[in-house]
Each structure stands twice: as C-alpha cells, then as structure tokens.
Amino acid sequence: MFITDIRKDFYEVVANQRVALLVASDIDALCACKILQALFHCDQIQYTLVPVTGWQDLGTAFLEHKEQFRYFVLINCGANVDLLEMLQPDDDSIFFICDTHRPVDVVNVYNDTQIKLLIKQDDDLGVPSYDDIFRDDDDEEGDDSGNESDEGSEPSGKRRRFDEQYLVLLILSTMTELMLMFHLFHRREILFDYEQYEYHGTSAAMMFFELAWVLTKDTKDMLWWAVIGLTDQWVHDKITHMKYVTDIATMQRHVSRHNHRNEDEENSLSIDCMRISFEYDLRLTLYQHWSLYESICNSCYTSCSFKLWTLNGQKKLQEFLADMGLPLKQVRQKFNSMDMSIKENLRDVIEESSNKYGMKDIRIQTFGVHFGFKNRFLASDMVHAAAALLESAEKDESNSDNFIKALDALSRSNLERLHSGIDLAKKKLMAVQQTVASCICTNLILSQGPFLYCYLMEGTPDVKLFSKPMALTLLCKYLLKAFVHSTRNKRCRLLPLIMAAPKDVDKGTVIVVGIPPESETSDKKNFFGRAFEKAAESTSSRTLHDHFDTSIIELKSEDRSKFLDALITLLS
C-alpha cells in the first residue's frame, strides 16, 4: 500500500518502537539511512542497523531479527518483489519500504495491512489496477455450486426440461471457464507489459530529507546526504537526464532556502562550517583531488570523446591541452597546487575549448560543498569515494566493514576516511580505463546478434575488482561508450551489452551484468532481468538471482555457453 501522509503513517506510527533498519550496498541507500539516522537520534528512537547486499542476506536478517522487532524498514530493498511471500512473515510483522527499484510488485501496493511503500507516486509507477489483477474467483465458484444445488432440490418434472437445464447449466459453466481463461489471458499479459522493464525511480535519501523537512528537523547535512543519494543516481546512469534535472532543481530550492537561513556573519566564517552551494562544474571525475591530466585521461566522458586508447586519440587530447594555453607542468600537477590565476577561470577555459572538440555538455548542474576553509567537494567525488569503500577488495574486510567504512566517509566528522576513499576511487578510475582500452584494442566485445557481450578473463589485471556489481556495472556502461564511439557498424551502436567477469574462482561462478543501448535519449529501462530469468529457466543453468538489481546475477561457469545460446534465441 503506498502511504500519502508520511509523518503520521510512517513517522509517528515508528516514533515509540524499536525499528531494524534493512539497508542495501549502494550510496543511494547509505545517504538515505544517514538521514533516517539523524532523525531516529533527534527522537531518541531505537532501531538496529543491518547492511544487506541481496535477497539471501535479507533472508537472514529478517530470519535473526523477526522475534525482536515488528517494525522493518527496508531502504533500496524489498519492493520489486511479493515480499511477504518470500520472507513468510507473521501477521503482526509491517514492512516499511523505500525502494527506488521499479517496477514496484503487485501484490506489495495492493497489500493494505503489513507492507507500507514510501515511494513517490509522481513517478510514472503504471502499476495495473485492482480489477485487471485479481480476481475472487472463489466467490463466484460459490454462486455456481449454489445454483446447482437450487435446481437440484427442485422437482424434476419432465426429462426434456430436464435436459434443457443441464444443458444451461453447461453452457453457463463453459463460459465461466472461458471467461476465467480470458481473465488469466489477460493478467499474464497486464503482468508481461508491467513487469518486463526494470528502472528506477525517485532516490530515497530524497524521499527521507522531505519526511525530515516535513518534520522541520532538516539539517545542512541531511540535505547535503540527499544530494549525494540524487547524484549516485546519475553517476551509476539510473536515472534519465531529464529526471535528474527536474530532482537537481528541487534541491536547489532546498539549497537556496537553508543558505538564506544562515546568511549570519558568525557562521559563514565559522572554521567549521558547512556551506553547499549550487555548481554547473565540469564532468571530469575527481579533478579537484587529482591532476587535470589524469582526470580527463580517467573520465569516462573525455576519454570516449578523444578517443585516448588509440595514438589519434592522445594526440588529440595534446592539441586539446594546447588549445587551452594550459602549461603542461601545470596540468600535470595536482589540482590544489596549479596556479590561482589558472585555477580561477579554469571552467570556461575547458569548456571553450571542448566546444571546439564536439564536447559541447562538458559542464552539468551539480553541487558542491565546502567544510570550512579548506576543504571542497564535488557530490560526485563523494559517490566515487563511498562506492571505492563499499566494494574495497583488501583482504580480511567484510562486506559488514566495507558498509561502516563507506557511511562513515559520508560524515564531514571523518574527512581522513573520505580522502582515503578518493585515493581508492582513483585506483579503481585507472582500472576501468585500462582495462577499456584493452578490450577495445584487443577486440574483445563480440556482437551476438541481439546484444553485444564481452567476458573477462581469469588473468586481467583488477579482475578481482570487477567481481563487485557496482564496479563491473561501472566498467560495463564505460565500455559500451567507447565501443559506440569507435566502431564504424551502425548497427551495433544500437545494441544492449552483457558483461561476464569471474565471481569466485575456487566456487567456479561468474558475475553477468546486462545493460541497455548507449543513447542519450534512452529511457534507462532494462530488460536484462526478465530475460536472464527465462534463459536460466529453460536451460536449467545453475544461477543466483540474489542481487536486488534483476539484471545482475551469478552464474556457474560452465553453464555461460547454454545460457549464452538460449538469451541469442529469446531475444532473437
């Protein structure tokens, strides 16, 4: 059922309870549970935290929390499927869900008693309505038999009018079932269209900043966590542009109205203070912690454009830099250290110059923040640098570590733990584009007919990065870029890519990740999860579907080939 009043269904309704707070891995969700946080700690209201990275692990969770808690709040979790079904829970056990993964299930927005979806009806949602889905069929069974034993208890009279009313009798019970087959038809079909498509919709760190506004206990840092659950979305490309500029306006009222609120000479030149501001900055990924150079070298958007795993492409970016009138010595230094004179109209230089190299969106509206004097950031630098800790590989951390490490880098309070997660970022940037350019170079993405695919081996450097979802998403949508920008077949411009890379070598499990056509315009609607589903239904591959994103799954390796035959025919 979704809940229209969130203050008084949601919020008052938890005031007075113990919660267990169900989080998945991804930064939309941490924001939005650093928020939820800070509300819980205003109210002094209990809850546990427990981190979850897919269906299993939720599984669990529930399965060791269900004695001690009725309250379940599920963040980016829970919604794309028939929960109660799934996690069996008792009838006093209510399920809170903020989920930005759509479609939302039927049976969750039609259950009015135990599960509660804080989840913005302003999406485009489609979700078919009440009669088109469920039927009471056991009910109309009941008139049928109730009439049959009414003419069975009157006398029997003639036996033509006997036969005239059985034959009724069997024709009205033949159109029943005729109609019931129809319905059935027609549910599946409803269901097909509505379930086909996976997207995502409104973040949920936005969703809980406007219970805290609603509430007026939004603070600078709520609203500062709800810009970075907004911008995960566009960095990871779930979003349309057209949504994030209609969601980038909405907090730029928000920004607009907490700067005006502390316009105080004290604060604004408090060491300590915070103040975020509303920027149309560049699309270079972490150039403010890096070095000019490294950051167009590193970012998607310069890298595909130039081109630079070809000797064109690196002679192209050189006249770029030339173009400018930037000196080498500075661009090749870190940012911080370039000088003022340089630094000051840095942003109009570039995009001057990326007009003239057909970079004509090199800026995009964005936010970015100061803590104090010294230290700035890009929303994005704090996306890139939470998502590095979340999927860090170091030996001995755990998923639960990761997690606690990647919320605490979202606290201005812990800014070493943030630098440590640019320096990982950074790292992991490198891989993504080394490992690009070796798959463009080496021709490793094969065209499959209805999709492209590319499988990375046992053996490429960072392998073991790419075994994360978020960071083998990240490359996927990468290397779809580049492929588009450097293959000469138009046809292939316009096909889906799936990407393979080893999950557990010891176990003999691979990670496939599938996304939609490289467009601009695309509406970032997946048909992967769909797709995968039924692949590994008719050739009885060996998969786990435990991730909370549909078109991402585990699969044994030697199954790949059948499930690879099968995808070509059903998408064929």
Second form
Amino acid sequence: MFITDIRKDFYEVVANQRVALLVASDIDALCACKILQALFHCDQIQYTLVPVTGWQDLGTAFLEHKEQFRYFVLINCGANVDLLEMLQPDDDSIFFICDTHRPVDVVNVYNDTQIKLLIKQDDDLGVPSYDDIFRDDDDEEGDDSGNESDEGSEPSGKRRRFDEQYLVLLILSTMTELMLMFHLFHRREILFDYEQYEYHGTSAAMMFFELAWVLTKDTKDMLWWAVIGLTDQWVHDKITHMKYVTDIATMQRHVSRHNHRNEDEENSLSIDCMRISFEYDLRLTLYQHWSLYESICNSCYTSCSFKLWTLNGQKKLQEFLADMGLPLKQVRQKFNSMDMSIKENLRDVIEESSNKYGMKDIRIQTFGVHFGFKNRFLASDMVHAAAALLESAEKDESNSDNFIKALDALSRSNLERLHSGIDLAKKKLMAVQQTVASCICTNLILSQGPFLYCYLMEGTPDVKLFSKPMALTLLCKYLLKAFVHSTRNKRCRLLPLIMAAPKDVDKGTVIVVGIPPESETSDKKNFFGRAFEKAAESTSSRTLHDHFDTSIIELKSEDRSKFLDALITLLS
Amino acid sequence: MFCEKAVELIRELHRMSDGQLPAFNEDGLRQVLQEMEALYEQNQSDVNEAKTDGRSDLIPSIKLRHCCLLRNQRCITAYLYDRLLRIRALRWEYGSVLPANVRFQLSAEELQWFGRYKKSLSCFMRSLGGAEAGGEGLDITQDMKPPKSLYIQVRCLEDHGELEIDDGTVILLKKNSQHFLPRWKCEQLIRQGVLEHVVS
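After the form predicted alone, can we look at the form predicted together with its partner chain?
Let's see the whole complex now, leading with the same chain.
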C-alpha cells in the first residue's frame, strides 16, 4: 500500500526500533541512504546497512537478517517484483520500499499489511484498479463447480440421458467459464499493458529529503544529496527532460529557502560554510576539473553534435574554438589555470557559438556547491565521480568495498576520495568515447531488423570497465546517440539498441543491455525487460535476470546467437 | 661483578617501555636471590671472624657486600613493583578477562594480585551511584574519553559473526556492513580491529 503521511506511517513507526537498510547500487540509492542515515543519527535510531547488487543478494541479505530485524527499508530495489513471494517473510516483517523502478508490482500495491510503499501516489503510476485484477472468492468457487459439473456431464453424455437439471447446470457452467476466461484474458491484457514498459519515477533521495523537510530536520548536506540523486537520474537518462525540469524547480524552492540568510552583507557566512547555488551551466562533463578541450571532446552532447570521430568533426571543433576566440593553448590547459578574462563570460560565449553549430541545448539547469576556497563542484561532477568509484573494476575489490568507497565520497570530509573518483570518471569517459569512436568507424553496430545490435569483443581496450551495468548503459546511450547522428538511414534512427559485452571470461558470460530508441520526446520507457524474459524462456538459454533493472541481464556466450534470433522473431 | 643480574632485570623492563608486559623472569629472579644469599653467607662468616679475631681489615669487604645486598633488594623490588603497575593497567585496557597470551606472562602470585585488584575495583564501582546495597554502581572503565554521542556509526572490517546487545537482539557482523550501535558495545570491538568508527 502507498503511504500517505510519511512522517506518521514510516518515521514514527521505526522511531524506537532497529531497522535493516537494504540499499541498491546506484547513486540515487546512495544519496537516499545518506539522507536517511543522517536522520537516523539525529534521532538515534539503530540500523544496519547492507549493500545489495541484485535479487540474489537481496534474498541472501534478507535471510541473514530476518531473525534479528522486523523492519526493513529497501532503497531502489523491490518494488517491481512480488516481494512477499520472492522473500517468503514471516508475518510480522514489514517492508518499507522507496524505489524508482516502475511499474510497481500490483501485489505490492494492494497488500495492506506487510508492504508499505514510500512512493507518491500521483507519481505517474497508472496502477490498474483492484477490481480489474483481483476477483472475489465466490467466483473462484464458481470455477470449481463448473469443473465438477463438467465431470458430471460426461457420464450423462455417455448414458445419453438428457436430464433437465444437468442441461441447466451445463449452460450455467459454460457461461461462468466463458466469463471467467474473458475476465482472465482481460486481466492478463491489463497486466501486460501495465507491466510492459519499464521506466523510472521520482528520485528516492528526493523522497527522503521531503521526509527530512517534513520533520524540519533538513540540512544543506541533505539538500545537496537530494540534488545529486536527481542529477544521477538525469545523467543516466532515466527520466524525461520535462520531469527533470519540474524536479529541478522543486529543488530550487528548497535551495532558495536555505540560502535566504546569505543575502545581507553584515552577516555573511564564513567561506568554509556550504553554499548551494542554482546554475544554468554548460553540459560539458567535468569541465571545471579538466581542461575545456578535453571536456568538449569527451562529453556526449558535443562529441555527437560535432561527430568528433571523423576528421571533418575535428576541423569543425577547431572552427568552433576559433569562432569563440579561445586560443588553443588556453583551452588545453587545466580549467582553473585558464585566464580570468576568458573564464568570465565563458558560458554566454559558448552558448552563442554553439547555437550557430546546431547545439541548442548546450546549457542545462543544475546546481553547484561551494565550500572552502578551492572546492567547487557541480552536481553532475559528483554523480560521475561516485559512479566511477561504485563500478571501479579493480580485481581485489568486492562490490561492497566499492559501495563503501562511493558512499564515503559523497561526504564533504572525504575530498581525496572524491578527487580520486573524478580521476576515475575521466578515464571512464575517455574509454567510452574511444569505444564509441571505434564502434562507429568499424561499423560494429548492426541492424537486426527490429533493433540495432552491437557486441564488444573481448580484446577491446577497457572492456573490463564495461562489464558493469551502469558503465555499459552509459556507453550504450552514447553509442546510440552517436549512431543516430552519423547514420543516413532514416529508419535505423528510430530503432532501439541492444549491446552485449563480456562480463566474466572464466565463466563465459556476457552482460546484455537494451535501451529504448533515441528521440527528442522519448518517454524513456523500456520494453526489453519482458522481451528478454520471453526470449530466454522460448530458447531455454541460460540467463540470469539478477539486476533490479529488468533490461540488464547476464547470458552465457554460447547461447548468445539463439537468444538474439528469438528476440528478433519476438519483436518483429 | 655483583648486581649485574639485577640490573639485567631492570633493563628488560625498560626495553618494553610502552607498557607491554614481558614474561615473568623467574630464572633471573632466582639467580639474584642466590647471589644475595651467597653474599649474605660470606658476610655472616666475615662478621663472625671480625668479631672473634678482631680483624678490622675485613670491614670494607663487609661494607661492600652489604651495599650490594641493598642494591639487589632495591632492583628486585623495583622490578616487581613496575610489573604490578603494568598489570594494573591491563585491567583498564582489557577488562576483567585477560586474553590467554597476556595471562601467560604473569606469575601465579601476580595472577592472585590481579584477582584481588579486580575485586577491589568492582567493589568500588558498585559503591558508586547509590551507596545502599543493590545500588546500580557505575562502570568507570567505560568511556575513558568523554563521549560525544550515545550511539556511533561503525563499519565492519571483517566477518565476525554475531554480536548480542543489551536488549537481547543479535546483530550479524558481516564484512562491509555498516551499523549504528550503542557506543559501549562497540568500544571493545573497535579496539580489536573488527569494527571501524566512521566519522562522516
């Protein structure tokens, strides 16, 4: 069931209890977790935090902790599957689920006792009504009586006795059967429509920030984490642009509420205090921690608009820089060492020139933070740094080690961790750009009919980076954008993309990701989850649907070709 | 040379100046006591001789041996006393149960002394915070530094199994899980290195 009053129905329920937090591995979940941890520290609510990376992890963690805890809070996991059936909990376990994955499973919505959803009910949900999906018990008994009378009518047929009673019963039973079949068919259709497309809702970090605001315990740190959670959804392309702008406006109200004290000159805050400001900043990834040139070359938006994998594209970039009057020497320097005269009007200058080159949306609404003399970060910088730390492909680091590192990087006191994250993010972005360039230049993207397909061979440089789901999804999206800009085939531009990369060489598995087609008005709804399930079933391929996003699966490399064939027949 | 052995004992303790306790050097002690006995015997016979025979030239050697005896005595008492101070500090560091490797370093008498010290400390603690019998007492060996908060956030560095806290609930300490627990429960484990205090 949906929780209406988050303070009364969630916070006050767990106030004197011990809680287990099961947190998924994405940045939005990390930010939500930090906000909740800060609230729990305030009120001395004892908790245990366990990171989980997939359904199996979730099951194991639940089994280990179910004896000791009654209340479980699941962050960014658990809403889109029948949780009670999967975990088989005791009757007194209560689950609070704050998850951005949609659609929310109908059993979770209509369960009144054990599952509480920390999701806003008007959040674009479209849940089918109760009567459409669940029938009362009488009609199920009608089904049984229909069966019995069937058996009764058989011997009468053999004995060739047309008893009136039997005839009436026969007609009634067929009618109820037909109604039941119709209802079941209707129900299946409704559920199919409801569960067909997978998408994302409001950020979990924003939900918990709202809880903090209702409790009037919100601080600037929590606000900043909420902003990072929202930006993560935008950077990884999980929400539409409209939703992003709406949510930014909500955050902007909170930011101005926190900032109004700065306005008078006499009581100005110390330089070490945290200041969050609204920025209409450039869409160049990490540009303030890199050189401007590198940032332009490695940001998806600019690289695709210029088509920087071609010689022509490189020339255009040089023209663009010349048009703005920026000397190459300055542009290749670290951003902080650029001349002040250039940095002052940089945003407006870039916006003007990029309009000429067809890049209308070079600026995006976002927030930046500023504390101390040296430390200025944009929200997207933090997202990229934390994502790089979360999925760093070092050999002897487990998933939970990376989770802890990424969680630490989000605090203001761990700046070296954050800077190491930014360096890793730079390497990751460069690897992504190089892979995109090589895929486009060597025509590795093949059109399979209803979708595009690309397979990263084992010897590709940096292929280890792409064995992780978030990094592979990012590569996938950049690749699709680049492909759309570079291909002349109009039909191919509207196709979705499936990408496969080797995950574990010893076990012989690949990770497969599917993303919806690229368009201006895309609603980011992904149908590959169901498609993958059906294809795996029909070919009995050995797949592992372990990730919380159903459009990311693991597959044995030998089954790759038959799986793809099944998908092609399914989707065409 | 006389008194070498005794100084050797002192040097042994001085080498471990950070409060660690070396094993009880029973051999060294016995040798010093033997030396003292030998010196005493010699002195005894010399004194008798000096008295009866009136030999005053023995007096300096008697004096020398007497000084050596006194020095040995000082060294031994200093050794024993320093060990006792270190053992007392062990109670504050490890709690009332000493780990086996530490207990190995103590002699039987020192263990007895430790037991009596524990008893008197617990008597004292019980008498605080309510003088009547059945008063709650105060555990003064907890919170050696004034705590900032009742609960602290800790991170588990290795799989340690289960931990039971005061209200009976059990917590599973698995690697890389984070917990928010009462401070007094965690101090012991933080000292052992199983948990790490997270300051955010």
